[in-house]
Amino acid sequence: MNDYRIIATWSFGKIAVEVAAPLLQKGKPALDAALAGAQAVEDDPKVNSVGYGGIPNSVGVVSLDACVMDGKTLSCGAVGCLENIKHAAAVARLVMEKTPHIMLVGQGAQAFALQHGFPLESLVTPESIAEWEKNRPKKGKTAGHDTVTVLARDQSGTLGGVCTTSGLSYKLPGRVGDSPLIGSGLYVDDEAGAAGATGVGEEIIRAGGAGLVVEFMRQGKTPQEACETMIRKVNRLAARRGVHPARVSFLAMDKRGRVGGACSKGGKFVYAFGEPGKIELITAPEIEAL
């Protein structure tokens, strides 16, 4: 059976899809392909919200968060506040494979990466430092928040997902958003589907995130319906605090390979989609809060 699907957040998600699709075509596992695609985005200095070239935090340090999840076994791994290690998602996979834990953070995550052969590298570029110097606000106020989430379904029908980011630009040191949190930024279960999130992590965490999108699919909603339902939920909760609309987007794929995506009003969310013979960008609908 030569049938696979892959989706990834934002227009730069096309980088991930173009790398992952040939691997799926060759019969590689979903998680392997998703990780390779995500790593291609981590390596691209032009993507200033993921990996190398990400905009630093408030003190000028690039701090990475990432997680991975296998839909067949529900095995997962994550890292948070990882500094000077370029391939955060690959480290997250090793946490899954080599430890009894799900998440390592900070200096512990960095030491683990070094023990497994990852080099210490500077993650800033002249462009990212210039952007930081020009725009860094005071008192912990934050800016950009574009994550790459990659969801794949391989030829065997197994799902895999990866989420990786440099987080909110100019964030306070130690801040962790939804991206490395299983059930918030990412959740993958072969019995129901896979989902990922991008946007303001605090809003995604507060509402239940990607795990709830997967539960909506388990209850019978299509991926599109599940994403739209979740956007409405996030915005209802945000409105209770005077934040309207919340800046969030969700992406989903069910166990049959159907896909969907949605964002808050004004979000202008696009995602990349790949299947045999086709790679394209899809504009997700903007959902009004009820």
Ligand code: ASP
The other form holds:
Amino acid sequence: MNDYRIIATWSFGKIAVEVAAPLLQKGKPALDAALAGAQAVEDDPKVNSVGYGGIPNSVGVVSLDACVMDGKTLSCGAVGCLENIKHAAAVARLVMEKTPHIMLVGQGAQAFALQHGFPLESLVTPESIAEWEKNRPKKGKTAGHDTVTVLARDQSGTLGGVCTTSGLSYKLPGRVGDSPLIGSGLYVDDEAGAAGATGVGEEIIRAGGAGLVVEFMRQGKTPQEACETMIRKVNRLAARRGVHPARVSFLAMDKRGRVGGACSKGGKFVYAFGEPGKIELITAPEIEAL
Ligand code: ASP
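Could you please show the structure of the form predicted together with the ligand, as a counterpart to the form predicted on its own just displayed?
Once more the chain from above appears, this time first in line as the rest of the complex follows.
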């Protein structure tokens, strides 16, 4: 039997870890625990970049991206541009379980959610609309953005991951970031490890995403080394394109349950960590440009 481990992006990742850790302690599967944790963040109106209360897109609509992946079977599911459905990650899991597909987007994703009993609801709060109103003059620019990515290893040693976000605030309608893309915002393989991303999705996608971080672990790097290698790669690409520094962060867990995280300069990335008897926030190193 293995000790469980769990990590989740940002300080609000602690909400996810606090919900998921007792489930892992009880022997629940990694994906179930990670999903329950991520859903607690989706439900929290104070977290303004995930689920309910997420900052709307440029036309005032909250549009959610999410995905899930199981490290044992490599089963995965995703939704993009999902509107008026709060639990995007749970819908992604149903895409994985009930369809032969991996990803549903937009109206199709919403219809699928409705068919499976998810309620249609408004995802804006008075605070998120006020924030949106205040920043409307900066149309075309993005402001706040974050994602909750939860990576867990259960007592059987299986890894599971969940990623869910409202994406870049004020994004163009129809924009999809890295978060729902398997291999970009999230990748999980029991034979190597699990990794997730947060930050400017366009830069994460361009650099090859979380799947590369998992491949670095497969080649023998520790999770910490894998994340730092990936940040250097993103930085190099950003420098080449003159958009340096790209604001991205990665976190990772290997099959042994070792964890790591890193961000680009100025990223101020923290992640929540949980193991039996301990839950804490870890500050990730900021990796110099080159
Ligand atoms: N990666 C997310 C996106 O681009 C945003 C974030 O995590 O900050 O949609």
